[in-house]
Every structure is written in C-alpha cells, then in structure tokens.
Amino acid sequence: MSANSIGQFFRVTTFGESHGLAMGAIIDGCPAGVVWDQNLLVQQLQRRRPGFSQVVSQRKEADIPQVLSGVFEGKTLGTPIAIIVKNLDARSNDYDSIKQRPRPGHADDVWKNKFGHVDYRGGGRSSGRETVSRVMAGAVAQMFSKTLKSELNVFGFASQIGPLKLSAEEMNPSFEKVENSVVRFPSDQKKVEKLLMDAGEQGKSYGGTAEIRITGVPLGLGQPVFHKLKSDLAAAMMSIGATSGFEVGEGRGATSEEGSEFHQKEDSPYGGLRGGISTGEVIILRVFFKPTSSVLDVAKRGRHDPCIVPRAIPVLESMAWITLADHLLWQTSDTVGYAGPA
C-alpha cells in the first residue's frame, strides 16, 4: 500500500492502524532551528482525541505524544521528526463480525477487495483513528509556519450539524466561543448536544459542514498550474475520511450569479485565491461531511461519533497547516532576486 505521504517540500508520512500498537507521523523537510512547542503538540492532540464528551466516540485514548527523533535541546534539527502516540483502549473483539460481514458505508469490503489481506479491527488504517497522525504533523507544520509568518492563523468551526445551520449573522464566531462548545458549533449548543445525544442512543448519525478560515496569508503562495494552493488544499481536505465535498470562496453559490455583478462585489468572492495563488486576503474554505457510516445496531454496540464534524475540525486545521508549510517552503524556490511588489 503506497500513497501514505503528502507534500513536496514539507513532507509528511503517516503510519499505524486503529488497533495496532501506535499511530505515528514522520515529518521530513522541516528546517533546523524551529523552536519546539511541546505544549502546542499536546494541546492539538487533546482537541482531537475521543472520549472527551458524551457526543463523541467513547474510546478512551490519552493521546500523549512521544517524540522519537528530529528534536534536540528545544529546537528542530532539520532531520526527520518522528512522533507516535500509543493505542491504549482498542476493543478488537467488537469487530470480529467484520471479517465475514462488512459494515455498510465503511471501506471494509473495498479495502479487502483491493488488498486481499487487511486489518479489519476498527477499520484498520481506514479508521478515523488515522487522523491523530495528521494532527501531530499539523502541530509541527504550525510551529514552522508561524516561525516564518507569525501572523498566520487557521481557525475552523462547524457551520452546520445535521439539520441545524448557523445564520448569516452567526458566521463570524470567536475562537473562544467555538472552543467552549464541545460540538464546535457556536450557537444553540444545547440543541446540538441533544440532537447528537439522541442520535447516539437511537443509532442514528448526521453529516455537516465545517468552515476553515486562514488569516495572515502572505501573497504568492501556490503554483499556477498543477499545484494551485486551492487544489492542494482541496486534496488535503478531501483525503480525510467521510468528506463528501469542498469549496473555496463563494463556491457553488457563484454558479448561479451573473459575472458583471459577481466580480464587482465589495467583499472578495474568491476566498483569498486567484489563479491558484494567494492574494493576501482571508482564505475561506468549506468542507462537507456525510453522516457517520456506523448506524443502528452497529452504532449502539460500538464506540462511534454520531457526527464526525466536531472532532474533524482540528484535523482540517492540521491539513491546512501542512499545506501552508509546504507552500511556504516551495515559495523560497520560486524566484531569484525578486522581493515581491513594491
């Protein structure tokens, strides 16, 4: 099985299965001298981990990271950085039936048909547990990116969970309001919590939408043809399990508009990207998620998220940081002796 890596210059390889010994990430290409922020790494893992609320998976994982290489005396060495977290609360017996009866909506049968021999426990590498590796790598990407551009920031929130949507007036929430909500939906928190609690008890599930905003973006990130910043961001986001769609700026809303009005809007409708290159404006992305595949009796017996969006947001942010770090490094090779527009 190949294709476990992402990035051209800031390259991330993830490894591990849901019920194996550990999950891990190897980050190759991070320059030497980046100040290591262990607290940031731990904090980001805690934002993603299961078991922190009754409305998410009840698998109890501490997700304490162990840095195996690439860091010395509080700074990166420029050598590959390897990080793992151990799997401590796998209940493999819950998945014995999958060997003979694949779960609807999951990748059990697809992986079996493709590879022949698979780790069926918890979905193996197709499990949402795989995303813990992305968050480890994303924390390193954030450390590096903010070393170069301290004003860079990535912020995500749920704009829709099942039938509940934020109004236009609620689409500019503060980070604190989002993080103080266990569902990362900055309105009607109790209503959303009840929706998901009831779903968990009844074996139901919901999809939703996450919005990601990237601020402090420098001009000129992105390659104009095959590695447009928007296409690399789309590939990064859509590589996450359960995603069903992606849009930037006004996205599909632009398809019904007339051009002379669309291109004259006071607020840029392009989402901070033109020609595949960052304009320096806020980059606005939306990622759509299907309902969690485990439903009815499967959901009642196992430990599953009734909606993946709340725990997916730290993963989406991590994939954005990884993409930004890659393009920040790439930008250094674009020109010789040109300092940008005066």
Contents of the next structure:
There are 4 protein chains.
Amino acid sequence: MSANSIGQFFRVTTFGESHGLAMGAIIDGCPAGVVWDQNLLVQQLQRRRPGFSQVVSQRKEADIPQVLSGVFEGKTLGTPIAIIVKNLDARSNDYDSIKQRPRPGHADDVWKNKFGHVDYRGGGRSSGRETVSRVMAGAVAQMFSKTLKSELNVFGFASQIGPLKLSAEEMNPSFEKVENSVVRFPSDQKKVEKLLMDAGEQGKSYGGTAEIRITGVPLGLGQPVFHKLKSDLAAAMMSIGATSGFEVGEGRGATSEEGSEFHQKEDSPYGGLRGGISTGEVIILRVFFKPTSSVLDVAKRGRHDPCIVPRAIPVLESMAWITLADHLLWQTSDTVGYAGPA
Amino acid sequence: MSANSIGQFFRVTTFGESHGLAMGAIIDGCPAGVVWDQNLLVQQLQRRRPGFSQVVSQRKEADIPQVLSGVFEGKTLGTPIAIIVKNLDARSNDYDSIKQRPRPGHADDVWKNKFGHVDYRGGGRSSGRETVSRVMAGAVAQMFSKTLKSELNVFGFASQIGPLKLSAEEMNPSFEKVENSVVRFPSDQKKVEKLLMDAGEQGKSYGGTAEIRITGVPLGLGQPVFHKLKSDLAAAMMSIGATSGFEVGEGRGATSEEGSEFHQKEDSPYGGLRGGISTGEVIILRVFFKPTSSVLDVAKRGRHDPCIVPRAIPVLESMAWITLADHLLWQTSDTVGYAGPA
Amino acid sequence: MSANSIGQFFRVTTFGESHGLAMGAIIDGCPAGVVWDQNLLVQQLQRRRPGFSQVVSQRKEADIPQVLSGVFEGKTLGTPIAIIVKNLDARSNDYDSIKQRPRPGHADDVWKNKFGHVDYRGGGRSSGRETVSRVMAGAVAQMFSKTLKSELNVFGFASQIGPLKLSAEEMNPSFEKVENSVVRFPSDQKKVEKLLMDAGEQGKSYGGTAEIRITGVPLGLGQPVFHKLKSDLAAAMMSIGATSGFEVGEGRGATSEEGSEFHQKEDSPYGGLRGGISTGEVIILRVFFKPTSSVLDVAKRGRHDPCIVPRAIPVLESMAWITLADHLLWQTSDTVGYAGPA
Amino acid sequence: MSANSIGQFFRVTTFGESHGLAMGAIIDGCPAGVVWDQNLLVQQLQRRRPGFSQVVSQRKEADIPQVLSGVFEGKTLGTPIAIIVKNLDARSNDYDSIKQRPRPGHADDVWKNKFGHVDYRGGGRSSGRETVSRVMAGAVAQMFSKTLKSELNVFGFASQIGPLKLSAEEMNPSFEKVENSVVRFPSDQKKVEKLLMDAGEQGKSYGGTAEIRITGVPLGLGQPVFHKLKSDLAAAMMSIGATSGFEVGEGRGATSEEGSEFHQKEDSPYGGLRGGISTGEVIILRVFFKPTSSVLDVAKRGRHDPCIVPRAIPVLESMAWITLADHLLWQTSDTVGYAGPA
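Could I see the form predicted in complex with a further copy of the same chain next, after the form predicted alone?
Following is the full complex, with the preceding chain placed first.
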C-alpha cells in the first residue's frame, strides 16, 4: 500500500531506515523540461543539517544527494526522479541499548507491536532522518513550482521555542533575519541559544511553534471536498514526527471572534484559503511540536536536538512545496475552455 | 481525479450539490458480511439535522436515506454501497441574489474563479449540506468497525461556542449529557441557548471548538510515514468547511512544556498516538471552527446556523469513523505470520 | 478498496446489483464547462439495449438515466457527476432456482466462495447489467473528449460471431452499415440472424470477436511504463465479462512475421501505438469473447443473449472513451513549457 | 502521477533510464516478516540476462542488486523495499547516431514528441532495460506470495519463436526442459538456435508467443468489476514493450466454439478464471510479441535480441508474481467473519 507516498499528480515516495544503506525519494509525475537546480537540492539538505553544535543534533552526515534517474542534460525527463543520500555516519553501536529498553515518547515499542520485526537502530524508519527524503523531494517540487509560477514562495520560521515566543512586532521577519538565526527564531539570539545550550547540558527538551507563510499563490489551488488545500496541507504537516497541531489563518484565534467582525477584517483572517481553495492572498500556517522525546536516560547517548523546531522548518517548507506542486498540476485539469478569472 | 474520495481501503466518494436532485455517498471496500443497521444510518442523519429551531438552521429536509446497492438480505455484499438522500426542501429562490453578490467568507467567488461554471444555489457543492454524504458513509464505517472491534467508540462534543468555554470539570461529559444538550455543549444550557438565539436575531455568528474522543482503539492503527493516523485524521477533519485548526493530545499546550516532565505524565500527553500509530489509549482530537460566514446581508434570507459546531459534531465523528475503518482494514496487511503483540 | 473504480484523472466508479434498486456511475474528475449532451447519454443506453427480440436478450428495461449531480444549466460543474438507472424489470423470481444450483460458466459459485454472502439474483453485481454503468460513464467521457478533440472517434463492430467471420473486404465497414445490422455484424444479415435465432431456440450460444477502431487520436497519449495506452486499454477491455483475449494492431498476426518486413509496412502494423504511446494513426483493437454461459438448463428461464458480442460493442466503445478521457487529461501534465510537436 | 507504479496493496514503482546511473524498484506494501531470499533475487536477474551469446543480446551487465532499505536481519520490515542495480556497461557512444535518426518501431520519436526533452541514449526510460526493475520487484512478490501460499507457482516458456511453434505434445513442458533451452523454447534446440543465429547475422528479427501457467492458485483472487484478475494480468503483461496481444484460457480459440460444448469441457476452458476470479484451477495466459524493432541500419550497432520472447519470459513471470501478490493482500479484506469456502 502507498503508506510511503504523498500527492496524486506530483507523487512523492520515500524510503530508507536511519541506519540502513541510504535514504531516498522518488518523484513521479514531475513534468519534463524543468531546469534542474542541483545547488538548490544541496542547499536545502544543508539547511536541514545541524549548524550550531551545542544547540542542534551532532550527527554529522555529508548528505550528498545522488540523482539516479529522471534528469538528463540539465532538465527533467518526465520520468521518475530518484535521489538518494547515503547513511555514512551510522554509529549504530550507540543505539544497542535501545533494543532492550524502548525510549519514552518514541515509536520504538508501537512499531514493535505493529510489525513484529523492526529495525531498532536509531528509530529505523521512524527516525527523524526520514525527513532527508522529504527535503530532497521538496527541492524538486520547488524547482517545478517556480517554473510554473516564479513568484510563488514558501518561508518558515520558529515563532516559539519552549518558553520563548516572538513578540507581535517580530512576527513579520525577513528571510535573512530568519536564516541568520541558527535556530530560525528571529528574536534575541543570546537568550534562545542559552536556553537550548542549557537544555542540552541538563537533558531537557522543548516543543515549539513553526510559522509557514506561502506568498505569490495563484488563485484557485485546492479541490472542493476532500482535497481542500487546507486538508492536504494539514495531512502533509501532521505526517511529520512530533507534531501536535496545525492551524490555518487565525486558527484557534478564530473560535472566539464574532462573525460579522471576523469576516470583515482587512488582513485575510482566513489565512489565504476560502472553501479550501486559495484566494491569492498569503497563506498562513502554524504547526505545533511536542518537546523532543530523546531527553531521558536511555537515549542520551544518541545525538538529538533539545528542540526540533529549527531543523523542522526546512522539512515543513518542503511539505508545503510538495503539496503546492501537486495542486498546481491538479489545477490544469479543472476546466475545459475556461481561461481563468477575468 | 479523486477529489471527492477519501480513504484507500475503505474508500468513500461523495457527490451532490445543495440544490440538485440528491446528495450521495459510495462506499467501496466495505467487506462482505457486515450486518446492516438501517436504524443507525437514519439516526446519524437525524443527529446532523436541526432540532432547536431558533438555535440551529431552519432548513427542513426529511433526509431519508435510500440504499441503492451493496446491501442484500440485511448484510453487506462486499460490492459498492450507494446511499442517497433527496434534496426535498430546495427553496433555491432564496439564493437568487447570491448569483450577483458573493457572500463574505463563502467560497462562491473562489469557485467561480476556479471552475468558470458553478451552481450558485446555496453554495452548490461547497454547501454544508455535502456533509450529509459524510454522515451516511460514517454510519457504514461505524457498522464495519464495530463488527471488527465492538469496543471501539467515537464521541464528540462542543468544548467552546464563541465566548463560552467548558470548565475543566466539564471536560469529561457523558454521552447522555452531550446529547441532552441541543447544541452538544455540556454546560449551562440557558446561557448557551440565549447566546445563540440572540445571535440569530442580531445576525451574529460564532466559531468554536469541538472535542473528539476515540476509545477502545486497538494497538497499531496508522502507517509510519505519510499515513500516520494523526495525518489522516487531520486531513479528514480539515476537509470539513469552516475548520481553522486541528490538534491531537495536548496540541498547542505541548509547545510550552519541558520534555522530561511532558513525557512522563500519567495521562497520555500524546493523545493516544505515538509515532503516528495508536497506542491503545484514548485518542484525543480537537477541531477549531471559524464563525459561520452566512451572517451578513446578502445571505440572511438563507437558512443557516449562528454557530456551526453543534451540527458539525456528527460530521467530525463520521470522519473519524471513516478514517478508523480505513486503518482497520489497512492493518490486516501489516505483517505476515505475526499474530500481534504478546 | 477501489475495486469498482477505473481511471486516475477521469475516474469512474460504478455500483449496483442486477436486481437491486438501481445501477449507477460516478464520474469524478470531469472538468467544468463541458456541454452536457443528454441525448447522447440516452442514445448510448439505447444502443446497449436489445432491439431484435429473438436475437438478443429479452429483458426490457426502460433504462432512463437520471443525473443526480455534477451538471447544472447544461454544463458540467467540475464536481462528481452521478447518474443512475433504476432496475424496473427485475423479475427476480426467475432466478430463485439459481440459489440452489450455480450456473456453469457463471461466477455464482466463485463469488459465493469469495464473499460468503452474495446477491444470487441474476448474477447480482457480476451480471452483465453492470455494463449499464459503464455505458453512462462512457457517454460522459465522450462528451468531454470531443470537447477537447472534436475529431476523436471510437467505432466498434463484430468481426466474428461464432462460426461466421467477416471477409477481408468487409473489414472496413461504415458506421451506418454496422448500426443497420441489428447484431453489429456488417455482413449477410440473414445468415447471422438465422444462426442466432436457431441458437436461441436450441439453447446454443456463441463467442465472437469485436473490432474497435479509434480515429482522430492526438499524438502522445499514454504513459511510458505501467500506463502505456495499450496496457490501460487492455485492462479496460478485459474488465468486461466473458472476454478471453485482447489484441492491438496485428496482434497474434505479428508473432509470425519477420521484423525488417513487419516494421516497414505502410499500414500501421503497430495499431496506432508505439512504445505504448499513440502515434496519431488509427488505433486498432480486437477483443475476444467466450460463448455466453447462460445456455444450460438452470438459467434457461433467465433472459440472455445467444452471443454477447453485439451488445458488448457499445460497452467496449465506452471503455475506450473512458480510457481516452483519462489519458487526455493526463497528457496535460506531461511537460512544462513545451508546446507539443512542431 | 503514478505512471511508474503498479498494484494497489503490493505497490511497485520503478525508475531508471537505460544509460543513467541505475535502475531501481521500490516495493511499498510488502508486509513485515517475510524471510528475505537474496539468492532468488540474484538468480531472477540472471535469468533475465543473456546466456547464449549469438542468440541473445550481448550487453554485459553485472546486474548485482543492492537492497537500500526495507530489509533487516534477514526479514522484511514492512517499510518500503528499495533495490537498485547500477548501469555499469553503458556504452552510450554506440547510440549517438540515434540522436539524429529515430529507430523504426522504437519509441524514440513518440517520446520526443510527447516530452520535448528525452534521454536518447539506448531508448532511455523506454529501453527494455527497464524490465530489470520489474524482475527485482517480481522476486520480492514471489518471496511474499510463497510465504502466504507455498504451493503457488508461476512458470513461463516460449511456445512460438517466429516461424517455429511448439507441437501439441510439447505444450506441457517441465520447468527443467524449459530452463535447459537457452531460449526457453522446449523443442528442437538446434533448429531454433540456427534460426536466431541466422537472424542475428542477417539483421532479421522475429516475434513470438509466451505461455504463462500459474499453479497452486487459491480460490477467490480477483475483484468483481474493474480489477478482475484477468484485467489486472492483462494490464501487467501489456505494460511490457513489444507486446501485441494477451489471452486467457483458450483465448481466441473460445470465439469459435459453441457454448454448451465449451462450458462442459473437462479441462478448464476458462483458463482458471471465472467472473474474473480465480477458481483454483491452473491459470493459463498467453502473450504475443512483435518482432524486435532493432533490426534496421541505425540501431544495428546497439546490442539487441533477434527475438525478445526468451528474455521476456522472466519479465512476464515477474509481472504475474506482482499481480498475484497484490491480489493475495487484497483478498484479506474481502469479508468480515467469513472463513472462506467450506
């Protein structure tokens, strides 16, 4: 069954266990003729990797993507694009103790119950390393989507890391400001770095909130009933480990407002989606994360992040790109002989 | 494209425009031999309908389900089950003015932009009436799921209606208490009824929050990567109109907690899901709704609810049943020769 | 599971048991704005029905199609199109004896083995009456496909009915000549009618061969690997009951020829497909049918055809239209920024 | 779109261009706990490779399969199984002339028309080398299917190579007899080898017929309408390049017989399928192939077979295994609480 595939037109399948030979992604449905941007692919994988040693996971993977098929003379062929990244730094000895004792909050025991036979090394398929595949597929989705709609953009940042939250003024940061923050939290860097370094030392961990903004969206993305754009985005985001919630637009905030005021707001209270379909305004998403679960004794010798949100940002962006690419292709079959809005 | 289908094994397809001839659901993949419970089907459709005239929508539909196929001599055949409900009370004159002026917050204009040609009567396919089909399919999903796991149950209630929220003590209501409340808000009834009656008179509307509890869940439902149970539940819930957010377990609450405390809580902070897979504990979901958009001039003559949450509860429950049925079937192909947890 | 659906973009789902309330088809994915041709729909259903009483099945169904959704003010909405036909003439008493004794060649016993619980009346879901749904969907596929490619056409005829075969000269009949033949066998009518009337009287039955020609085909339909056009056409045709084989182009004839001669023939030895993709030439298909199985004692009181081929022609044409519609939509997502062949 | 995937439960996706880095297959949906048989995988790839240098293609590929994921400590994990084979012997210089001049009968020009941008080296994705992926997936399908049904078997042989056909007595060969024939044609070896060597020297090529027998089939495989087992087998076989036809049971032979005789034959005239569902008898399939198209000037310097049938046999067997695995898994969700035939 397609448990490891997402998307209907732009269809992404991922494979790979954390300590197996390789992680991979197959992209089937990417049209022919998209100019290949290997730099983007490499750079996106770098953005997912640790940069600030005390703050983020210390696992060191070269993560060099190898394109096995689907690209020729600098352009996509319309055939399936297969990309792999080898698992070089697989120190699976660190994980031997896990075989006996499952880690709190991890999926080790539920997988064992479910499948009988599991790869217990570093979470196996349930490891956060699986997101390497998503980032590779997301880069391809971005190449394709930008070919069709050059102004389309996806941009994420952490708006909360455990006890620290962005102020209202900080909620519209520039891309540069975000990327200059090693934890993608565009606020006082000393404060957040201290929080996370202390957490690392003390075996603590934190959850947080990621904010995703999608700009330059064409009108009409999304399908009316079960594939509303918000539904597919929710599925994409909530398929990432450690997520505990998803909001569009004002999210929970919308529950307390009175309708005649809410609906007449100037600043897109719907988050760029109405009837599940894009309105052309900025799409605003929010994703909640639980505290990292690798904080307790057993797994301490593993190499994990005290807060997952910073490294999750490129993954969330990738899932957004994949969803957008799928709906951009889908949209081409909406009408016959109708050229779009006047 | 399967824009109107959900589920991979237990596959539901819905059809029908609000003021067309009929609303319908096709259930493909329901195994043969499930005892048919016509009462459940009728009763679920009743639960979705208005009961308290001033409080909820005044549209009067008999909503008598007609089973066209897939059931014979009181049991399912393993063939597609087709159920329709006629649209008897389609006073489409009320909606003529909409043709000229799109309603704020509704999808009228985005659909027009998307498809060129639309059914402008009462929202057409984007009407809340589409959920009749979901409730019918949900009833079948419930019949099947309970055949397999009799102890499985889904139970929803409103925990917030606009400014009114349940207190901490009220957060574990009995099914009876909820159903005795005409708006499924198990608190002071006078207060909430007054709020909604005033809203109806004054052309106001409110959003709110629905809480869904799934009990008696077998271990191991959900697939590891893109079809985590939380991902499929999120997609199912966020495919309902007017939703603005989705949470599992502590949801946003989990973002502020420190990990070593969070993960050692007694009361299932993960909401019954770990690694996207059911743990056997109660699954706790929360869905946020925007204020009803039919509050302004144009649509006032239409017949709509000042708060959608009460009537959304059976729809949310139905989407949960459909998702559970799908994963119950899926689970049968997880392993070969492994009889499940010891 | 989608056992009752076909197509990925233009997705058809059928439902209904032979003696249940109705037969139906859902078409999901038909773009908005296709002009609805109710006459075509009615006429195609008529073409599938018996005309020559002694020659073909005597079951009398009005077969009036009722469009429940997806069409408004004479055009498709882009929402699912649901069409049903009631089963008026369901004389299920005729079939009571079948409950005890399965009919040779029919699926009665294999279904019983498979599902445990079956609708034994006239074959239930396995009845040839299921093809009513295919013909309805095929008519919609034709409406859509002709909107996109007005010159596209599908045309079938019987080239063999039991011992009678068309001569080489008769192999390129006009549409009129075929439709003037009550059994769609464009040859000596007296001979074939006598054969079939005698068969009816003597409880005999015959197989035969249907020839399908698709003209006006655009270049490039079909996908390279698992969805070659010939593969999808084969699946579509072989999903019809009583089929025993499928050929494209010269079919078996190609097995005996030497390559350098074969490949340099003028008259499209590939049958309009190369690498599984349409070349713009006429697509030539051939489908083989076993003798009707309702010839023996038990089912004699049922109402069946001595040869299924004449009535199968509109069904085969419908399956071709459905497959073409699917690939016409699919083709729109092949390339980015490439306008097609110079 | 899933143009490169087949199967719904046991889902196979292939990738790779003939002269790209690697060919690969992803198998998603194979249950956990299947004992891994690396020898079978290697051996099946060997069976697909050339053995008789003058008779078959001279391309020399080591074809060593590398399992990247999904298998751990000798058993499948229930996660996607990714297997690749590197393209070592990619002498793409041989193919430079093709860039200018498309090869008769090949898909070079239709692909160019379709996608605009193509990999012209040795057919790229449309090369017969793509079948390496199918054979790898077929080996996994066999491992799984035999775990479930140890007596299930698939066995193919050439019954015709150009002008040479097996006699009636030769139509029931043993597996050994077939494998002892370098061209899997269990008849006079000298005759067939001379035919093919002469063809190689003279630039001739031949089509032929492959016969597939499936034994030990459980009752009830196949779904009633669009996924009849014969329909899925037809799609699987006709997705292979150079095929021109498909038959089940007596195939075309059934078209000329009278029904009361046909249906009362002792020896399974239906080819092991009734109503599209397996009866437990031997399933008999036949696949027709056109003459190899690489016989003319341009491609002569490429390395190709004068008749494709011998090397196609393991590919056909693989497609049968994949289809069987899919339906074996599918069958588990047919009924609830029904233990199968008494």
